[in-house]
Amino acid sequence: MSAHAMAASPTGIASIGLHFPSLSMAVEELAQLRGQDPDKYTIGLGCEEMSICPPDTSVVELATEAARRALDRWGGSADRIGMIAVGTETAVDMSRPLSAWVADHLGLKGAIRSYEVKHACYGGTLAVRQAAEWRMSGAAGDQAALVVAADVAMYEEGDPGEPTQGAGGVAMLIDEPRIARIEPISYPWSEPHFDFWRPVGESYPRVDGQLSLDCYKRAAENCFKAMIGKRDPEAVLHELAAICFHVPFPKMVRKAFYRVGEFLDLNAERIDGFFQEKIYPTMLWNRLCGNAYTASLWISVAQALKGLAAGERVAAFSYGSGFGAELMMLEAGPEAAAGAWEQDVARDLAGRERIDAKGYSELRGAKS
């Protein structure tokens, strides 16, 4: 390969597409169905609505439509795509990758590296990092990567995780950093634990809720500690336009950031100030769709990038049970301010049907 072909290309997010399914339910409806105080879900967890897939929609449709929207908005030639990486924990086959379904529906074939990434909710971020590092290494030449994070989060009826359910897909073209430059240095942390897992053949995950929260907080602490280093914590946090987290449910993010703030010796008032200014606004779309596993962080990132001026920086903390975590840094590009992908969310949220507890029970019965 020539030296020119191996030269690293400017790398980041060139296009974003999002897709949410056509049904939703307010968590108050679920509380009524389960005989719970609605405040337990709305205040205790910070949840508002759950995105729900109708019978004709699966993770394949979520991933494919998000990818189609990102490709249409990108405007590049399909011949330039040299990688398709799909992060998911809603795999439809134990061998064939979800990327093959996406490629089939979109007519993508040829000299393309195509695969699926699995590490619970961290899988989408790993796919982004692999695509970015592929381009940063120079091995990609002028090729771009299509990265998709898509999941359907569903729990057993009556499970404590049921009010956090959701579904959605985010697709990104990793290419020229028109929307955001991905900084080459990131901050990972991992430890092997059984905090959330789903054995082969089982339909629903097993969760050790307290362990999962502890792992999530410890991962956040270590990743932010590495990112800040010996610098002044307040100064570092202040310079960020937004701080995005994987959002299992909004209160989990709040608890994790308080752990980070306390470790950094910030007082409660400053921690709350940073949370309200830098973090809470990034979770608007998450609160309206519920947990979408691998897509969750990237839904938050898409929300945060919308409207930013070029050069503003965003921190993105990813967590996947088992567990693996990584803190990435992004810098807004010239097309972030326009936030063109917002139309995807507006269209899907406006067009979806709100179902009640009776409709939800009937749907769950049909799916079982």
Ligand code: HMG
Contents of the next structure:
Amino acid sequence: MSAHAMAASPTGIASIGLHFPSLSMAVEELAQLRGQDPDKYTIGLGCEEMSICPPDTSVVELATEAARRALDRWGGSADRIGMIAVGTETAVDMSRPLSAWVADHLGLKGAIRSYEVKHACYGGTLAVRQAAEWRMSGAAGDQAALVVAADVAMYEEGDPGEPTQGAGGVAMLIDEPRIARIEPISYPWSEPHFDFWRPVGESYPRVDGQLSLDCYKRAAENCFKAMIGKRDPEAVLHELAAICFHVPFPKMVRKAFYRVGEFLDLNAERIDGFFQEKIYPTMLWNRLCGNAYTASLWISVAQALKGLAAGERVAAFSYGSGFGAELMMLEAGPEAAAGAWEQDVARDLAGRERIDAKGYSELRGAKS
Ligand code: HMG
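Switch over from the form predicted on its own to the form predicted together with the ligand, please.
Every chain and every other molecule in the complex is listed next, the one we just looked at coming first.
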């Protein structure tokens, strides 16, 4: 192979597409159905609304439509796509990857490495890292990767996780860093635990709730500790325009950032200040769609990048049960300011049909 073919390519996010299903329900409706105080869901967990799939929508439609929108915005030629990597934990087949459904619907075939990535909610981030490192290594040449993170998060009826449900898909072209440059160094942390898992053949996850909270917080602490190193923590956090997290439910992010802040010796006032300024605003769309597993972090990143000036930096913390975590650093590019992907959110999230407790029960009945 020539030295030219192995040259590292400037790498980052060149386009973003999002897609959400057409139904939503306020968590207060679920509280009424389950005989719970609505404040437990809205204040205790920080949840607002959940995106819900109608019977004709599955993870295939979420992933495919998000990818279609990202490709339309990218404007590149399909023959430059050398990789399709789809992160999901809503697999529709044990063998055939979700990427094959996406490729089929979008007419993509040829000299393409196409596959599915599984590591609970961390799968989408792994797909992004693999695509980015493929380009950074020089092995991609001038080729781009289509990366998709899509999931439908459903719990058994009456499960404590039910108010955190959601669904959505995010797709990104990993190519020239027009929207954001992906920094080559990232900060992973993993430990093997059964905090949240779904045995083969079962429809809903099993969860050790308290353990899952502890694992998430420990992962965040270790990733931020590695990223900050010996530098002044306040200075490092201060220079970030936004800090994005995987959002299983908004209160989890607050708990995790408190743990990070305490570890860094920040007082409660400073932790609150950073949380309100740099974290809470990034969860605007997450609060409206619920946990979309692999897509959750990237929905937050899409919200955070929108409107940034070139050069502003964003931290992105990914967590997937099992568990694996990684903190990535991004730097806004020239097309972040325009935030073209916001129109997907305006079209889908704002345009959803709201269902009530009765409609939700009927839908669940229809699905079981
Ligand atoms: P729970 O039974 O609702 O827990 O389950 P709780 O009784 O501890 O209540 C939750 C909070 O509401 C508490 O707040 C209560 O005090 C408060 P805290 O003390 O923790 O700050 N509360 C109230 N607040 C106001 N008014 C009231 C009231 N009553 C209680 N009246 C749990 C909560 C998170 C365990 C459950 O929702 C669950 O199992 N969720 C799924 C697991 C999860 O999301 N874990 C998060 C970390 S793991 C992760 O992120 C990975 C994941 O995305 C999957 C993947 O990777 O694939 C989930």
